[in-house]
Structures are given as C-alpha cells and as structure tokens.
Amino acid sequence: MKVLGISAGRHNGNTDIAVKEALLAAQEQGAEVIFINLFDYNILPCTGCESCTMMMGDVAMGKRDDYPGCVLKNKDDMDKIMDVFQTCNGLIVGCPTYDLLPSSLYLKFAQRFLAYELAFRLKIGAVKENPNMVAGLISVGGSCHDWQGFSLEALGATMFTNSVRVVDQYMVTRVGRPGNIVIRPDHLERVHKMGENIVKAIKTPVEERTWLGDPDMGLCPNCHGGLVFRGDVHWDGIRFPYECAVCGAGLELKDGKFVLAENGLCRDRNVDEARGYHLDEIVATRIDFMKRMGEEPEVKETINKYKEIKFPAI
C-alpha cells in the first residue's frame, strides 16, 4: 500500500499538519507514505492549448498511433509528480481555503490533470488498467462552512480525471493562524480517522468500496457533495430533474431528499466508461466546428473580426 499526501498550504501550517496527521494514521496501518508540498515544485499553468484532448481524439479516430502527453511535460515538475501519483493506491489531499475555493496553487496543479485523463487514455489504449485509487480530502479555513462553501466540492471535482474515488472528506474550520489546528484535538482526531479510512478502503475489493466519511454529509447520495442544480439537456439529449455538480449523478427529489434518478449513474464521473463519453463530446464538437469553418466563410470572417479588435490594455 502506498499513500501520497499532497499539501497546498504554507510550510508547517495547518494544512501541512492535517495531511501529516492523516499520513501518520495510514503509516500506523502499514502503508508506505509519501508527502509533498506543492510550493516545492515548479508547476506551470495549463495554457488551454487543447493539444492533449486533440491528440487523444486523433488516436481514438485512428488519425495517429500514440499520445505523447502534455506539451509542457519537459518544462516543469508535473510529470515527476504524476509519475509517483499514478503509482499510489491512496491519496490524502489538503488545501487551504482563502475565498470559498481551494487555493490557486492547488487549482493550477489540478487543472493540468486533463493531459493525464485516465478514462481517455484507457479509451485509446494508452493505459491498460485502472489503478483504482481512493482519496480523502481536507479543506482548511479560518472560518466556518459559510466561508468554505465550494472548497470540498471543488477538490472533489479534480479527482475524477485520474479515476480517484473519494471515500472520505472533512472540513477543518476556525484555524486562522499557522499551527492553530494543534489546539483543536477534534480536527486532529478526525483527520487521523481519515488516514485509517483510506487504508481500509485500499484493503477493500474495488466493487465493495463505499463512502467512509460522515454519513449525513452533503446532498448527493452518490458522492456526498453539497452542490446540486436543476438538470439541463446534455449534448446527447439526456436530462435529469437535478444533477450533482461534483460527480454528475442524475437526481430527483423524494420526501425532501435527493435520490438517484432512473439511470442516474450513466454520467457518473467516478466511472471511466461514463466519463469517456466526454471525449466523444469533445471530438464531435470539434468535428462540427471544423466542418462549419470550411463550409461557411462568415465563421472565419467573424473570428478574424475579433482578432483585429484592439482595446487599451494595462
């Protein structure tokens, strides 16, 4: 068992302490543990070049034989981290919350994940097997839930790209100064339990793994996220009454609670095959756009119009 702890907080601050406490518990249960702080690595932001999805799409369509990876892979430390990341059985991810969301450092790291999207690489044969990783997520903030409203959900939304199943998550509240968490034994006990839960999940057969966090957490019965919205029409016509913004489960409201709708897991982002439909969507959208670019001169003319518009900058 190998468990990787990732902290996006300041060195030796509350996030570091929380992740290390969870790793101690995993180590006590027999796991090999690794700890990294993202401040120690050079991570370039995603440029939005689309090379990763375009090249994976080309492999899927038989237009090229292989996928070489992210165009930034030799320019920073992302590949070095991901080479270890993708050999682990479990993750403990800790991140401070400054303004309702995870920190920009963590998001810069996680938004590079698309180039390593496991479902896409499985679909095109670049990866042969899902390592079935599990994760525990920790958000850390100086106030209560009202000032960490998107933190855990945003962290959860970054896990699917590598087919990591979140089995536990916890919000550390009211720890405004570095080291504040050490006078909150309730927080330390809970993240210690998370480390134990990660090892328990690793030891459980994949098909039998379940949610191990607080049973009444969140609104979604599938991922326990707290963000639900009215369903809209998907690109292929599917529509649910409600959807979980985190895992994509289709939901309906019964007796004041959200429950899975009929066929509600067909877009569950925890499932590689369901997430693989997104590559189909990307490819279909690209084909349609390129076709119209070739057939409708006004499309290119309109794009050029915006290229030529110049406004004063700072």
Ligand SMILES: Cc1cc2nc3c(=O)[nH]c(=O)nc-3n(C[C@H](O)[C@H](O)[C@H](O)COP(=O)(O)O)c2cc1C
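Positions refer to the first chain, counted from 1. Please read all numbers here as calculations on a predicted model, not as lab measurements. Rigid core: the largest C-alpha set superposing within 1.5 Å between the two forms. What changes on going to the form predicted together with the ligand:
Relative to the superposed core, Phe258 undergoes a C-alpha shift smaller than 2 Å between these two forms. A displacement of 2 angstroms or greater separates the C-alpha positions of Asp66 between these two forms, with the rigid core held in common.
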Contents of the next structure:
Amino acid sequence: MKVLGISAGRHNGNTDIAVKEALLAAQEQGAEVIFINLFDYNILPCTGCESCTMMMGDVAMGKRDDYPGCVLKNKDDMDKIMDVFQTCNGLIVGCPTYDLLPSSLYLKFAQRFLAYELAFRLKIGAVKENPNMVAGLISVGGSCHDWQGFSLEALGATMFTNSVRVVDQYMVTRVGRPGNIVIRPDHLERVHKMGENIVKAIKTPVEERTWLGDPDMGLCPNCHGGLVFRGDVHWDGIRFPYECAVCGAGLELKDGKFVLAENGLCRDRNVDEARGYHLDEIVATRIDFMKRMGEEPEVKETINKYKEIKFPAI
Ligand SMILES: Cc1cc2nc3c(=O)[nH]c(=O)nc-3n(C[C@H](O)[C@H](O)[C@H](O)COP(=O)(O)O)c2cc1C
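Counterpart to the form predicted on its own, namely the form predicted together with the ligand:
And the full complex, kicking off with our chain again.
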C-alpha cells in the first residue's frame, strides 16, 4: 500500500503542511508514504507536439513496434516522477489556488500526463498492472470558495488520464502566509481524515469503492464537482440538459437538485470506455481535416496566408 503526496505549494507552506498531515494519517493506517514538492523538480511544459498520441496510435494500429515515450523524456524529471506515480495505490494532491485556479506549476506537471496514459502503458507493458489508484484532492487558498471557484474542479480534471478515482476532496480556506494553516485545527483534522479515507478506499475492492468526502459537496451526483453548465450538442449529436464540467456526466434538474440524465454516464471521463470514445472524436476530427487539406487546395493556401502575416512582437 503506497501513497504518494504531491505538493505544488511553497516549501514548508500551507500546502506542504496539509499534504504531510494527510500522509501522516495514511502512514498511521499502515501505508508506505512518499512526499514530493514539485518545486524540487525540473518539469518542462508540454510542447503540444502530439507525438505521444500519434505514436501510441501507430503502435495500436501495428504501424510501429514500440512507444518511446514523451519527446521530453530525457530532458527533465517527469519520467522519474511518473515511474513512481504509476506504481502507487493512492495519491494526496495538494495545490495552492492562484487566481481561482490551481497554480501553473501544478498544471504544467499535470498537462504532461497524456504521454503517460495508463491504459496505453499497460497495453504495451510499460506498467505491469493497473494500480487502480485513488486520490484525495486538496486546494489551498487565502480566501473562501468565492475566490477558489475552479480550484478543486481543475484538480479533478487532471485525474482521469491516469484513471485515478477521486474519493475525497477538500478546500482549505483563508490561509495566506506560510504556516497559517497550523492555527486552523479544523483544516488539519479534515485533511487527516482524508489520509484515513485514502487508505480505506485502497483497502476496499475496486468495484465497491465510493465517494468518502462530504456527502453534500458540489452539484454533480457522480463526481461531486461544483461546475455545471447548460448542455450543448456533442460532436455526434448527443445532448444533455446540463453537464458536469469535470466528469462529463449528463445531468437534469429535478426538484432543485441535479440528478443523472438518461444515459448520463455514457460520457463519464472516469470510465475507460467513455474516454476511448473521445479518442474516436479526436481521430474523426483529424481525418476530416487531413481529407479536406488533400482535396481543397485553398485550405493549405489559407494556412500559409496566416503564416506569412507578421506583426511586431515583444
Ligand atoms: C499569484 C497568487 C495568486 C493568488 N490567488 C489566490 C486566489 O485567487 N484565491 C485564493 O484563495 N488565494 C490566492 N492566493 C493565495 C494563496 O493561495 C495562499 O497564500 C496559499 O496559502 C499558498 O499556499 P502555499 O503556502 O502552500 O504556497 C494567491 C497567491 C498568489 C501568490
């Protein structure tokens, strides 16, 4: 039972303390624990080259034998972290809120996950077995929910690429200067509970795992996220009255509460099958573009027109 704590906060700041408190609880429950602070690693931003998905696709289609990994593999510490990350059973992810969102350091880290897609790494044997990871998410901010509006939701959105099931989340509010959290025993007690919840979830058979956080948290009955929007038409025509911005569940309003719409879990990003269907959308978009580029010379001409336009930069 291995639990990895990740902090994207200042060294010895509020996030470090919150994550360490959760890890202490996990350790008390018998877990082996590891703690990293992302400031200690060289993590380059994703270049957006799409080599990972192109190469993974080629392996899947038998066009190449192996997947060499991210093009930045030997240029920074990401591989070193992910090798441990993907062998853990549980995660405690803590991140300070900057401008309502998780800090850019964390997002830079998490947006490199695509090159380490668990389902694919399993398929090609780079990871031996699915650790069926569970996670607890902690956002840490100087203010209340009103100034942390996207924090937990955006952290949640970084979990599905590695098929990590979020079983608990907590927003640490009104802690500003480093160490401020120690005068808030309510916060420390709650993140301690999160550490216990993570071990409880690890010990529960995968199919029986459930949400262990506050039952009334959020609006989505599926993931407990708090961001719901009025549904739009999807690429294949499907439409729900409302959708959860985090997990993608289709929702409807009943007696003032959001409940699952009919077939509402068919786009649940946490389900590998639903995520696989999203890959169909990506491929369909790519094929359509390549086809039109081949058939319609004006497409390439227009792209070149924009390439040639030069404005003064900074
Ligand atoms: C650039 C910046 C933006 C911030 N924006 C917010 C914010 O929008 N909402 C909030 O609640 N706190 C905000 N804060 C406060 C931090 O989240 C807070 O100080 C937190 O305790 C930092 O965590 P740490 O001690 O682990 O580094 C911001 C801090 C910085 C440096």
